[in-house]
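Have a look below at one chain only, the form predicted on its own, in structure tokens format.
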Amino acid sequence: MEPLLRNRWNRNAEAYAELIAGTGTPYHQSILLPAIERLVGEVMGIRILDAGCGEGYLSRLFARRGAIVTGVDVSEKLVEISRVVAQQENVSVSFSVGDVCDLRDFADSSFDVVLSNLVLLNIPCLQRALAEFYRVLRPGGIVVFSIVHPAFNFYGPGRWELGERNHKTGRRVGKCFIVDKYFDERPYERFWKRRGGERFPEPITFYHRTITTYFAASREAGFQVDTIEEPQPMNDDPFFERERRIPMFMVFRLRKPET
């Protein structure tokens, strides 16, 4: 991983942990996580690698359900936060500093599931990461990874055209989503905001790629592409007016062949 990206995530670690707030943002909770949980399936006793674990909220969630979880992240500060929170919540997870594009600390076929939640769109080394996921998975194991939907990527070439603010939801009404140069695969830098509205200390790099690129890279790594989902909000909360019209996320489940 590029040192610049590692340093930026270290600088953003506290702001990111505050944003996640232990359980994920409303978008995670109401749209993304139900799909991830369904695609991962029953976890009792299975070995999960949370590749790019951030502050570890998914690691803790699956550990509470009986999985044997290892979380790895490139940011030393995020790993430190993950360890502290897991200890405070009395959840058993093994956290370590590492690069999802070079999982040298883990043996071949050492996991049943690799989970990578909103990570692959933030790294330059997509193909290497998928090759490493393949290597550390047992035959028949699965990868579940999520990304911001490439066709409606507001961290890349797309944006909402917005109308008046809905005072009940606190959000501006979406008129339409505008996207251009979808096939122009390149990095974008965006500043996230804390829950109070302040900017993160450092920008976050997003690597816009097409759906075809993710599909082809998965096949090239040796995986069978088992499922692709575009999850919708799980409730009728008017807050998610935009997300009921176009998908915010895309989730892949890949399978390593048995032989």
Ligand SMILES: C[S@@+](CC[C@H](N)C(=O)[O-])C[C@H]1O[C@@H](n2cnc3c(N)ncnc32)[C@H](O)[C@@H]1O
Contents of the next structure:
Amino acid sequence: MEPLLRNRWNRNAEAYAELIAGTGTPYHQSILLPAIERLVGEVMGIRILDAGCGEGYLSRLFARRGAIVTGVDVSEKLVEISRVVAQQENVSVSFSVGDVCDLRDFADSSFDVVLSNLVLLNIPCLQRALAEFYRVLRPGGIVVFSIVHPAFNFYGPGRWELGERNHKTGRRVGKCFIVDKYFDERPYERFWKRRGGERFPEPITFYHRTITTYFAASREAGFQVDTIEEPQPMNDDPFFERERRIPMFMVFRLRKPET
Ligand SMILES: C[S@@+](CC[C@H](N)C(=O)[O-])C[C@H]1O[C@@H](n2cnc3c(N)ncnc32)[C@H](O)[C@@H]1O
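Please give the corresponding structure for the form predicted in complex with the ligand, as opposed to the form predicted on its own shown earlier.
Whole complex next, starting from this chain.
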């Protein structure tokens, strides 16, 4: 892992944890998580690796449902925060510092599920991460990973053209979404904002890749691609006017063959 990227996540850790606020943003809550939970399925007694666990809210969620969860993240600061929150909430999760592209601390076939929520779009080493997920999974085990939808990512190849502000929701109405240079795979940087509108201390680095690249890299690592989903908002809140028109996220479920 490049020290620059790790340092950036460390410097952003406190702002990121604040944004997640223990349970995820409204986008996570109403769009992404229902799909993740359904694709992961029943977790009682299963061993989950939360790869790139951030402040650990998904680790805690699945641990509360009876899974044996290990969370790993490259940022020592985020791991520290995850440990403190899990302890405060009396949830048992084993958190450690590590790189999803080099999971040497974990034995072959030691997990039933690898979950990697909104992480693979932030790393330069996609193929290595998928190879490591394959190695640490038992035969028949699954990976559930999500990314911001590569075609409709306003940090990447696209942008919203926006209209007037909707006074009820506080958001500007989307006129249309413009996509360009989709095939141009490249890193890019963006500053996130705290809920109050203040900028994060450091930019976040993203790697724009096509859907085909994610699909081919999964197959190359040895996985069967089981499902691809483009989740839609689970409620009719007018706040999600834009997210009802184009998909914000994409979720993959991969399976390691039994033999
Ligand atoms: C957008 S956040 C998602 C965090 C968490 N999965 C969630 O759902 O809130 C991306 C996370 O990936 C972590 N990360 C980035 N590169 C990593 C790497 N090479 N190995 C492990 N974690 C990494 C960051 O520190 C950050 O916590």
